[in-house]
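There is one chain below, alone, in structure tokens, taken in the form predicted alone.
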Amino acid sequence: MGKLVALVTGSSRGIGRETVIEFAKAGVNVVINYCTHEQEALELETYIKENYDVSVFLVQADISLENEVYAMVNQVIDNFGSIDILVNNASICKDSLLLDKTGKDFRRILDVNLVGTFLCSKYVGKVMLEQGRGRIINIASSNAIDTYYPESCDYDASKAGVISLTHNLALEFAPNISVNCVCPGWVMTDMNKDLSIEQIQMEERNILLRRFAKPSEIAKVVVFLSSSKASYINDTVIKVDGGHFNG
């Protein structure tokens, strides 16, 4: 068997894109997926081929839409003839008061951050079934399981959802797949990008490591889950928040 195939949702910014040089790093081909920031994608394909000895694909896809998820994973069988390791990354959050959000904007946050990681585990995890064997990592968040925000109710719902949908998606695939969840606490991505500096001290008092983390360390967790160190371990949840604590 050649190089392993990983496809990283999501992967053109932040955790994601970490998760790509990780993943090189490791002697891993890799597939960029990305729905707008092409410009991000382009920058880290060239990265990858500059820098590692690995194979890379890039290709744009919504993963709330079905179709384009179809579309995807045809399209990196086509390059790569297989796909070894889905991580479910890719997530959106709007943060807004609870009483002034919309059906339409919780939808929003439901469709990409919980269907499509259900629709790329469908899709992929028919490929892994083929294959007899595969490896799926969701990301959740630390919102999912004690650390929640009004203003993010709907984010935190859908990645509640998630860990949900990782239980039944080992269920449903055990025994050559394995289906586990990392949830991250607070890091330093795009999407906490603007939070005061008032709001960042505030946060980091009720984080053991007194920090945020940097994309780089969920990226690792999610690679371990990948290998063959993590070969015995499935359906399960991992924080990776630094020792976060409701003070």
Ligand code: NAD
Contents of the next structure:
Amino acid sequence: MGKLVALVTGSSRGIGRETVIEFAKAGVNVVINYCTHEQEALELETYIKENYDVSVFLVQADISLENEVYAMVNQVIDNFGSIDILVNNASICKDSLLLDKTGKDFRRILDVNLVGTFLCSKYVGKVMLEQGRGRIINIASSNAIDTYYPESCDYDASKAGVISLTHNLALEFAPNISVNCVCPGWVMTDMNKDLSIEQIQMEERNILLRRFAKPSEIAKVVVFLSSSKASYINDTVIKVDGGHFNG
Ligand code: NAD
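Next up, the form predicted in complex with the named molecule, please; the one we just looked at was the form predicted alone.
Starting with the chain above, the whole complex follows.
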């Protein structure tokens, strides 16, 4: 068998970008999916080509749109012939008071984070079932388990849905495809770029390791779950949040 192929959604920046780099380090061919940040995706493509001996393929798609997901999966298959690993990473978050959110705002978050994860899993899952092998790693959030903010109630609900979807995907795709979920806590990425120093310090007091994660600390767990070292890990939800003080 040749090199494995990993598709990481929303991978032009942040945790997705680091995940692409960690896969490349591990000798896995990578697919960078982006929605609007073409320049960052092109820069990552160049970086991978210059530094690692793997093939890289770039594909634009809004994961909330079924026709675009379908087209993305076909493009990847035309290029690589297989997809061994899917990382459902792409997501959006827009904080505002619960009472200020409209139904449209709420639905948009669900559309990207939950429906997008479903669509990518469905179309890549079909490919994996035909191949008779595959790994899916969903990125949810510790917000879906034990930290709640009304400002991100739509995001938290979408991520709780991703955890539920993980279990159903694992059940339907068994026994040749394993499906797991990673729940990061606070990570230093653009998603948190609007936090003030005071907010960051306040949040850090509730983290047992007293700091936000680096994106690579999440990416390494994703790559581990995709590797042969994790061959018996299935249908599991793993928190990677540095430990959380709930007192
Ligand atoms: P980020 O905002 O830097 O990255 C998200 C990526 O998703 C971006 O590249 C964005 O362009 C892409 N994206 C958004 N909508 C898309 C769409 N419709 N189609 C395709 N791509 C789309 O955020 P991040 O921190 O790197 O987040 C990565 C994952 O980790 C997300 O699932 C996020 O919910 C999760 N997470 C992050 C944190 C954190 O503190 N940063 C905490 C818990 C979970």
